[in-house]
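We begin with a single chain expressed as structure tokens, specifically the form predicted on its own.
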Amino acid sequence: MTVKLIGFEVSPGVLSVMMTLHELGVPYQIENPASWQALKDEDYITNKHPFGKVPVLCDGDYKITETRAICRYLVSKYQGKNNKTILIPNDVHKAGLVDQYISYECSYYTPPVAKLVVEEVFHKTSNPELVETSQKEIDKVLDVYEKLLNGKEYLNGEFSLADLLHIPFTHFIFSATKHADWWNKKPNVKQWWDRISNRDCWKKCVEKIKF
């Protein structure tokens, strides 16, 4: 049975489901909810997400919701099933730092880098405050990567799903915004986001983004 994947191609989250997807080989069908504001009606919050939001995955009879638990569900059952990509290696170290360096994504580096790209992307609208703040917040972020990504290609090394869990965000930033030289001022951030942007999969999901 096809994976279903339930959300709008233009959400952060959504876009993370589909190159995670993409990178194990997984094929799978995407559902538009009938708009946004379906996703409050009672019917999808029974259903589907109890917070009304997207993604949602099903893979047969099993449900789940919440990005970062969708990827690492995918990876759980597909990772080595249709093709060699790792996206979390086999090897307890490794793969606490990969969990590690999601953490970094999750708690540090998305935050700041979401609510500049709601408000100007998503919302259309620009707040020189938010600016100014979220200038500072990231800048200090990509000081922090800076730092971990010396001498590295990627955050743990090797690709993982730490590193594509923050390409959607950061790809508005570089398609949508004029903010991108906050990243390409930093040599290994932007060597790393050149490097992790131009994977095939991502590309294949770029092509899908609806505005």
Given for the second form:
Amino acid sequence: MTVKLIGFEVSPGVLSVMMTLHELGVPYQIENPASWQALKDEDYITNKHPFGKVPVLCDGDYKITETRAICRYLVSKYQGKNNKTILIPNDVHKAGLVDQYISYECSYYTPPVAKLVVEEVFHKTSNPELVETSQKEIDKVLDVYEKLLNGKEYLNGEFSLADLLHIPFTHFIFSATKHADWWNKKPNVKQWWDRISNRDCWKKCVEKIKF
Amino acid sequence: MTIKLIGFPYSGPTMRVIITLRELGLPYEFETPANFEVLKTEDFLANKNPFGKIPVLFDGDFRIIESRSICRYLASKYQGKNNNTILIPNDVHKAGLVDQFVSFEIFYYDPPAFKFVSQEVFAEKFWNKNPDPEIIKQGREELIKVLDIYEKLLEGKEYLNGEFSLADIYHSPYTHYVYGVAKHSELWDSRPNVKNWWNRLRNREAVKKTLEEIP
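Swap state to the form predicted in complex with the partner chain from the form predicted on its own:
The complete assembly is shown below, putting the previous chain first.
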């Protein structure tokens, strides 16, 4: 029974799930909804996602929504089955810290980065005021990351789901905006980004991005 | 080895952790910082929380922050040890759906609820600001749409994923603030499934006690 991922290969949430599937060695099919508008149709809301969003994952008869929930489910079910990649450690304390860093991503990192990416990359609008406030906010967060990455290759020492979830939105900053220097001027952050964005599985996902 | 929780009893995120500790039957020490300024001191940022926030939990030497990560850690480590309460199902499919409902809470339920909470509960009390009617209006419109969806999701179910879980705990603090403190109970009570769910939730011993302790 193949895993089916519903979404668009430009949505950062969808890309996070794709990356997770690749990292775990789980084959999947991707199904594109007819359009972004189709996500608000009765049928989609009733049968796919009650809030009209992507990604949605179907694993046989089982359906699950919401990026981080889907990724966590895939790790719980498939980690160690097809290869040795560990995305959530088995040790309860290490797993707790990975969760903590996932919460950093969700609460502090992604909100300002996403706002900027949506405006500049997806809506293609220029907003100097937003750039100014975004830079201040992102700078504060990256200052925290710079310290926490001291002496570490990844947020929790070893590569985990926490690092993975940072990749898609950051990719759009680097590939489609002029703001990469906000990351590159902090040495630990720069090295961390170079390391995680050069993973084979991410490169495979980048090839599949459809704007 | 003691569990120490640092936070404020009226803070939504702190309350999530307190409810979880109580549901799991875990003893803990509770430490309240003297004031908000303490959270921005060098010492707090370096040794407690680099973002200057609460709650912070110490389990012996192990430190963890971010309320939902703390709760998940506690459930992973202690679930089933002191009582039979299950907060994260062992079945991987059921656990996945609990995680899904946690994500609904973070992205869809919390933001509009917090619009009410920030304006009608916190603005005057903590920030010396007048409530902004525009934000309250937006919060109401968004929350109504969300509660309509929850009404369908809760059809035939006592809790979000059928059985009580972390997902239900997380919804409790801000629901209480909007329902009971800001007094918009009609938003929940006008929807039978949602009404029953909230009644059930707020009458759980651990939830009730924690809400009663809000100063």
